[in-house]
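In the block that follows, a single chain appears as structure tokens, in the form predicted on its own.
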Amino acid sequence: MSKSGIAIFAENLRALPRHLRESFVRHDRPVSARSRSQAVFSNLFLHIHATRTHLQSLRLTATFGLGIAATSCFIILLVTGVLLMVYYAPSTSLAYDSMKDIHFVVPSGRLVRNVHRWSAHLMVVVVILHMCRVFYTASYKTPREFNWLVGMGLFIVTLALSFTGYLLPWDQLAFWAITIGANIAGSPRELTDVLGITAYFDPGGFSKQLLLGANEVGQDALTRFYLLHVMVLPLAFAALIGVHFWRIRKDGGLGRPGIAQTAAGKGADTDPNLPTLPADAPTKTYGLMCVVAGKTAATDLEIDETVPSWPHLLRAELVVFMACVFLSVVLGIVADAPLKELANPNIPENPAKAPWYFLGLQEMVSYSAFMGGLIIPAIVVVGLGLIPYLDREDDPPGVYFSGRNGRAVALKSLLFGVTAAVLAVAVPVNFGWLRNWFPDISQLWVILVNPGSLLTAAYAAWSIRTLQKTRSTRLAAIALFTCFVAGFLITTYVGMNLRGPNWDFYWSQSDWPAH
């Protein structure tokens, strides 16, 4: 006897939870290697990972979890940013009051804002450390060159996210920090004024107006920065990080020490326990969902050297995410995000300082806005982007500094980079510079010959010397990169702790002149 329509409907209603679950989860409970692989393979968010992960990739020292930490900070920023948007008003007449409401009136508003700010700082630190880890382990080499460029894009977008968010509180700190940035954008006028062509060709004025929407920091600038901060840049970051993760998988998976096949004389460390890849090795390890004989040329691993990405890799990523949340919350509890007086264009901050990650740049700008603010950063960014294409040596990926010789070069370069950076600050502070020595000298000489440009030239000369001595482009790249890291650390420290009113040098804030 056939069932009635009501009975069929009732049966379907009872089976609704099961059918709903099956429509979401298209695999069995992950209890075996096959079901765990299926869980990764059929899940949108987990599919960015390979179904299996090499055991050495899970070691803390392989990646230190820095890439996941940066992504975790971005997720924290998204969540806290959306909560702040509910109460924030992007208007010069309302922004400051809305920040005070968030800080003093909205329940948990102060904590949310503090977590947002600290996770932003943490993200900048982690992205810089991640870039250093990738460089020093030679993880930018073939076939990962393109992903290095994507990572450079993520680094730039990260700085842009932090910079655009800096203006939103609309207090004195934010207003004058962005004013410094706007003046750097307009710094080509320093050169065009010397050449007498500003009236006909004014790229500095154009770039400043493009950034601010006006000649001064005001409502147009706040509107642009708000739109960039909450919409354009987060979308750009999400798109780039999606490509970044996809290329990590396609280019051989997470970083780990690779096969030690280095050129003679490199002194690279080798691990006798690592497998070697026979010349006639099969080129596939997996079919679509089936394990077959052999190993891949891309990952150089056997099946028994790997574990399922679910749950081992996912567990490690969740630990890193929880650590980032914990650190951001703890910092948010113990240290408030600053909120100074309402922005006043008529009362400048003294000293007016950029965000900490731009203080090294501000130190260079104090000698020449055009050279220190645009030319030197452009040289650094282009040089970093070209590293994978100029360093074509066959070094083992995942080995820090490419072995003993690389560690020695890095240590010597660190000492040279610190010494040169200290001299670049100490000489002008103690003896002045060209304008002090030759008051009538042309501004063109001041632009071209200043401590920032000489420091960059010294670092380049040190790298060329290393190249000639070692005949290794990898070691020359390590020398140059380490020098710039040292210069960044020294100039950032000087700008943060040793520069006071009028950008004068003071050993302690207690030495600042009284108002």
Second form
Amino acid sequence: MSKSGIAIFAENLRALPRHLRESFVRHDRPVSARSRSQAVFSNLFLHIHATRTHLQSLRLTATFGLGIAATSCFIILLVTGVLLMVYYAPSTSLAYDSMKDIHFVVPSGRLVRNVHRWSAHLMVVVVILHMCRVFYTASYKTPREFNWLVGMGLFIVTLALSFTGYLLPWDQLAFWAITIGANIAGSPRELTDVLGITAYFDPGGFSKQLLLGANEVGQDALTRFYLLHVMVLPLAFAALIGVHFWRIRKDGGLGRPGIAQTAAGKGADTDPNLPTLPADAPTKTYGLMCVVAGKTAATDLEIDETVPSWPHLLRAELVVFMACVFLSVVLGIVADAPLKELANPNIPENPAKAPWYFLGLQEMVSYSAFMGGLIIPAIVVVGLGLIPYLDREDDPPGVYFSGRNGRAVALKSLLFGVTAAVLAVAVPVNFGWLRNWFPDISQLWVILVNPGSLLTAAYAAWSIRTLQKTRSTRLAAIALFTCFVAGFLITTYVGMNLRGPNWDFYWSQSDWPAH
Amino acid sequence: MSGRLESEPIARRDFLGLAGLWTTAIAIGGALLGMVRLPKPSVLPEASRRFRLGRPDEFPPGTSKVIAGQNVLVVSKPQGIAALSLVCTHLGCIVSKNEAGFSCPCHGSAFDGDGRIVAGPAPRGLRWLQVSAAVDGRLIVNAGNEVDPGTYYRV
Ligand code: HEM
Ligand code: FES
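What would the structure be for the form predicted in complex with the partner chain, given that what you showed me was the form predicted on its own?
Everything in the complex follows now, all chains and molecules, and the chain you saw is the first one.
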């Protein structure tokens, strides 16, 4: 006798929990390597990992987990940021009060705000360190040039996120830092004014108005910064992270010593055992064959040195993530994010300091806004981006400093970079600069010849000297990169600790004049 | 004839495909180009920068007074009345008055009593602003209008 309709339904009802589970978890219990691999590639979020990971990539010193740490900070920032948005009101008349509410009234609002602030700082630190690790291990080399550029994009978006977030509390710190920042965007006027062409060609005024929607920091600026901070930049960041990770997989996982350096998709060329293709073979077929021959063959050869990504990689990632959460929360409990008085367009903060990672820039800007705020950063960004294209030597990736010579060059460059940066700060502090010596000097000279531009030129000269002496572009790149790291550290330290009211030099904050 | 068309004939299908692709690209590109004009304001949201100072006899020669909330310094001399903008020409902080002239808290620019740059990164001296009188004789400053340094309004 056939079952009744009710019985069929009751059976389905009984099987409901099992069917639900089976549709959510589409693989066996993750106890064997096979079922774990299945788990990794049948899950959208896990499948950004390869099912197996090379042992060398898992070593702590290979990455120090820095990329994952940056990703973790981003996740923390997303969660805490959405929570802050529940109360924050992006209007000049409400923003400050809503920040105060979050800080003093909203349940756990203060902690959420502090964690958001601290993981933002942490993220900047970690991204810079990550870039250093990628650079010093030569991991930007073929085929990873493109991913280096994607990384540069992530770096810039990270800084832009911090900068736009800085305005939102609408306190004194926010208002004056953004006033200065927006005027830096307007600083090409320095040059166009000297040349007398501002009336016809005014890129400075254009970019400033684009940023602020006005000539001064006000409601339009707040609206724009809010839009960028909560929508545009996080979306751009998420998209770039997607590309970054996808490229890591397509470039054959992390670079490591001992694998052949092959350009993406050109694997077939370098393998002498493959039959050569006739010159007139259709290119489409050629491309397909390369993918198959290049990647699969390589993975097969190395299979012994890999371990399943679940649990080895996932566990490592979880540890890094938890470390970031732990650090942000502990710092958030110990130290409050600052909230100064309500923004007042008539009284600047004295000293008005940007967030720490922009203080090196502020030091440069205190010599010339146009040179220090736009030209030098542009040179640095373009220079960093071009590294993989100008240094084509095939050092194996994953070896710090590419060996002993590189270590020596890095050490010497560190000394040189620190000395030059200290001089660049000390000379004007003690002896003044062009305008103190020749009061009527043209602004053109102040723009062109100032401690910032001289420092940049000295670093370039040092790198060229290294290139001449060693005839190695990799060593010259190490020299230049190390110099800029040194310059960044010194100027940031000076800006943080040695600059007081009127941007004057003080050995200690206790020497600041009392007002 | 030995033009390129002869040596590399393009298939009709390819031609139509390319034509379609380029038409789409130009249409979308043009639309985007039209839209990126949006963030550049054509009318700035600012209030008028003209404000009333008061009667000339409130500023006898020798006075020098900061107008609260306007970031403008009014100086009165025997040769007339002038207004100086206190917005630093470097990056827009507000300079403060001292014995020697003016100094900026942000990056240490210094100006003499007439607003000429003497030290620091500011590219030029402080702005002198237009002073005029309304029909009732009261003084008006237009902070949006710059005049040559050394211009005094004769009462
Ligand atoms: C916001 C930031 C960033 C995030 C979230 C991120 C994330 C990651 C992650 C998770 C990895 C895997 C290996 C590791 O953990 O080190 C990685 C690798 C890599 N990153 Fe980034 N990254 C960021 C910024 C950058 C920057 C600024 C650069 C350089 C300009 C860069 C260039 C690279 C390159 C070339 C690799 C491949 C390295 C190799 O094969 O060894 N990334 N990134
Ligand atoms: S804003 Fe006045 S010195 Fe920079």
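Treat the numbers as computed from the prediction; the structure is a model and nothing was measured. By rigid core we mean the largest C-alpha set that fits within 1.5 Å across both forms. Positions refer to the first chain, counted from 1.
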* L16 C-alpha relocation of at least 2 Å between these two forms, rigid core basis -> yes
